[in-house]
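Next up: a single chain in structure tokens, the form predicted alone.
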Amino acid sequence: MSTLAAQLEQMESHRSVFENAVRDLPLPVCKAFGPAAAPQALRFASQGEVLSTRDSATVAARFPQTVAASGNAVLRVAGPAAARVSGKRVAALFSGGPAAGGHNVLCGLKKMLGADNTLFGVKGGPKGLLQGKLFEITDADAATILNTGGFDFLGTDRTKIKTAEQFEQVKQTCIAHNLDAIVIIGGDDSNTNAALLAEFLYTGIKADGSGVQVIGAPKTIDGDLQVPGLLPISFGFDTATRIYAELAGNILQDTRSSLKYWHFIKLMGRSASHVTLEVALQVKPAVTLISEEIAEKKLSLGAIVEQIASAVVDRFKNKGLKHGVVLVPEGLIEFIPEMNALIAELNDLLAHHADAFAALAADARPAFVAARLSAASAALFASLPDYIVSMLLAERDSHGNLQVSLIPTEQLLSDMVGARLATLAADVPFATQHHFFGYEGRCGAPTLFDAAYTYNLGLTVGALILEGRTGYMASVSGLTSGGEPLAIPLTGLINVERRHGKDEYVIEKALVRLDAPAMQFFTGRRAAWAADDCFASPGPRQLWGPAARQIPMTVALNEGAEALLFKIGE
């Protein structure tokens, strides 16, 4: 075997030149933790900052033990811990979709727990917790996964622990493995589940009558788990948006090179447009749709089409430009009022006529549905192309929701814009391409920001466990001013929401606020971006180099930062 062939074989199984190098990348830690090589445990205390929601009284009745213990007060660092705790047995799991940086949460947690405590990984997410699939995470494991992307070390799933039987299964797992704490690394639903588990496991689990602690860590590339002033962003968002921005920037460069295509790009983010807004700020495309703005302004599908068509015409008439890029949020279709009303009717109709609908041939289903819709929804339904109709009638997900990621909204918009241009300005060239960027961004190697952020989140989780806290979500704020570990009471974020005919306890998703600085900056610049080619290519994400320490632009603007650089540990 040649020397080169041997080298190439050695690069298999996560041992590429890049992966080997990132494992050695030093990560800054918040000053509160002391030296990075030997971070110290912390003591947390309330400074009188109490969280509440519109349903706080109802939540307190449902979570009496954890609310009484936390008082829904935010905890900030009060100094180093008085003594080092030992003997803790902690299990950590991933829940929901992957997000870059999850492995570093485990590494930071392992580092904080140290040799005197034991960290277990749970294979297969919440389902693995129910089944007791635990194994000990070693120092060698942590060294292998440090700064690497994906959730493949543990795996993940979307099981929600809700039933009495499931709660009992968790209890038995805790007893069987003599656990002192569980760490749930996930999004808003997963952290809601963490709050429910914290209440259930509060007392009476172990032989001495004590309970099992539960701590959450904020994960989702959608960026819709935020708490102003306390949780600036969820991890994975920066990596995903930097990947999407690189791809979108490449396409924008191509439009200026080939001079003939309008590219419609759908970006992941069902419930909020944070991803789309961040990518827009990074690449400056001709048109960007923000779902929350469309809902606020009650724009119809026709009005959105008119907006895009006008941009196409104006760019050609004023500058001779036959190209451009349109960014479309994944969940846009549910924010258009008339489409939202249609989807709601369809959901109800399909639920009530499930057997009759299922018995029909595929080509007979649209007529069956149209005959049972309101007049306005029936008219809209009839105006939609067949490929959209088939998706609207497709099987719902496990939660009864329309699978919006499968709906080619980007193609619908480009087709409707093309039809509108045929009557508005037939002389304007309009050739199109379509893209959906989603899974490409979830498992990449974390940016330096996400790598450092998640490692410090892991340290914070560990410090909270060592102090005996439960029912909190770890956070790191002050990202451009040194970094501050803190703990957010989960019950202080929970509301009651009607889902599937019953009340559910939920942490509401954080939507794009139209009055937020990031959105205000965007609205102030988008006219210029529409008028001419103002695009910028951010290039690939950097772990070394001039853009390595950049934080998300939306975060910098919304946090009132003076620059784009994070300064954890400075």
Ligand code: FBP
Contents of the next structure:
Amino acid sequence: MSTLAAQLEQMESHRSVFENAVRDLPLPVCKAFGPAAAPQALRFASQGEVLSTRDSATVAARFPQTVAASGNAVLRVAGPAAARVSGKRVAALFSGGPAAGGHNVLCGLKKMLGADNTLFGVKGGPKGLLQGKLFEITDADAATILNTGGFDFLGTDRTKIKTAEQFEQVKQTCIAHNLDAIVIIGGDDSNTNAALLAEFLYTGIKADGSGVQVIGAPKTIDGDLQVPGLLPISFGFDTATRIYAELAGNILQDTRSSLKYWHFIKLMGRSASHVTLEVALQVKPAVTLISEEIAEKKLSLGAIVEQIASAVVDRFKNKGLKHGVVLVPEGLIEFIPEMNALIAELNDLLAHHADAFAALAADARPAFVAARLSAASAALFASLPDYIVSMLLAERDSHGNLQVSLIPTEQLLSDMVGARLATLAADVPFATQHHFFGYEGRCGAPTLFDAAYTYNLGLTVGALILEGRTGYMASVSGLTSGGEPLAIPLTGLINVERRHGKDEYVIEKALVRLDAPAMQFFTGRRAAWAADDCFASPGPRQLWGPAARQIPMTVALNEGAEALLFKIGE
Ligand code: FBP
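Right, and the form predicted together with this ligand of this protein, after the form predicted alone?
Time for the whole complex; same chain goes first.
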């Protein structure tokens, strides 16, 4: 075999030139942990910051043990741990959609637990926990997965642990593996599940009557798990938005080169428009829709179409431009008031008539639903193209959410803009292309920001477990000023929300605030971006060199940072 052929074979199974190099990338750690080579365990204490929500009283009644223990107080570092804890058995799992940096949470956790405690990985997400699919994570495993993207080391799923039987199964897994702690690396729903498990497992699990600790870690590319002043962003957001921004930047460059297309780009992010706002700030396209603004201004579908059509006409008439880019947030459809009312009716209807609906043939379902809708919603439903109707009736995910990633809003908008232009300005050229950037961004190699952030999150999770804490989500704040590990009491974030026709405990999604500095900056610039080509091409993400330490622009603006650089450990 030639030398080249041998080299190529050696690259199989995550051994590309890049993957080999990236494993050696040094990661900074927050000063509180001491030397990066041997991070120290920590002692946490409350400084009197107590969290509350509008439903705190109801939550306290549902979570009496964890609320009594934490007092819903935030924990900050009080110094190094007094003594080394050993013999703990900890199981960690991924929950929900993948996000870059998950592997580094495991690596940071493994490093903090050290050789005298045991870390298990749970295969296949919460379902794997129910089934007891645990295996020990070794130092060699951690060295292999360090700085690599994806969740493929463990896998993930969207099982929500909600029935008494499921809680009992978790208990049996804890007993069978003699666990001391469970780590749930997930988004808002998964961290709500972590709070429920922390309460359920609080006492009486082990032979001596003690419980099993539960700690969450904030993951989701959507960026909608944020706590002002305490959790600036969830991990995975930076990597996903940098990947989308690179692709959108390439498309903008193409529009200016080929001079003939309007590209409609839908961006993942579920309900919140954080991803879309971040990509817009990075590439400066002609039109960007922000769902939260559309809801606030109560813009109808027709008004949104009118707005895009005007931009198309103005760019052509004023500058002769036949091209442009429209960014569309994934969850837009739920924020258009008349669509939101329709979806709410559909959610209730599908929950209450689940069996009858499931028994129908696919082509009979729209009529079954239409007959049970209010007059306004039925009229809207009848006006929508088949490709939207079938997706509105598609199965909800296990948390009761409409699967917005399946709805081709970008196609709907461009079809409607095309139809509007035919009557408004038939002389204006309007050729279109459509894209959906979503899955491409979830499993890429983490940016240096996500790699460092998640490693420090893992260290924080480990320190909380060694200190015996339960019912908290680990966080690292102060990302542009050194980084500060802290713990947020999960019950301090929980509200009661109507889902699937029932009241449920949830951590509310953090949506884009119209008065947030990042949004304000965007609204101040967007008219200029619409009038002419002002785009920037952010290029591929960098792990070495001057562009490596960039942080998300929305985070920098919202946190009042002085520059676009993260400074963990400095
Ligand atoms: P999480 O909130 O679980 O991290 O999921 C994020 C996400 O990527 C959303 O942006 C998207 O709507 C959804 O997952 C897609 O889910 P699925 O992987 O089940 O298709």
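Between two forms, the rigid core is defined as the largest C-alpha subset superposing within 1.5 Å. Numbering follows the first chain given and starts at 1. Note that the coordinates shown come from a computational prediction; the quantities given were computed from them, not determined experimentally.
When the rigid core is held fixed, the Cα atom of residue 366 travels 2 angstroms or more between the two forms. In a rigid-core overlay of the protein, residue 392 has its C-alpha displaced by at least 2 Å between the two forms.
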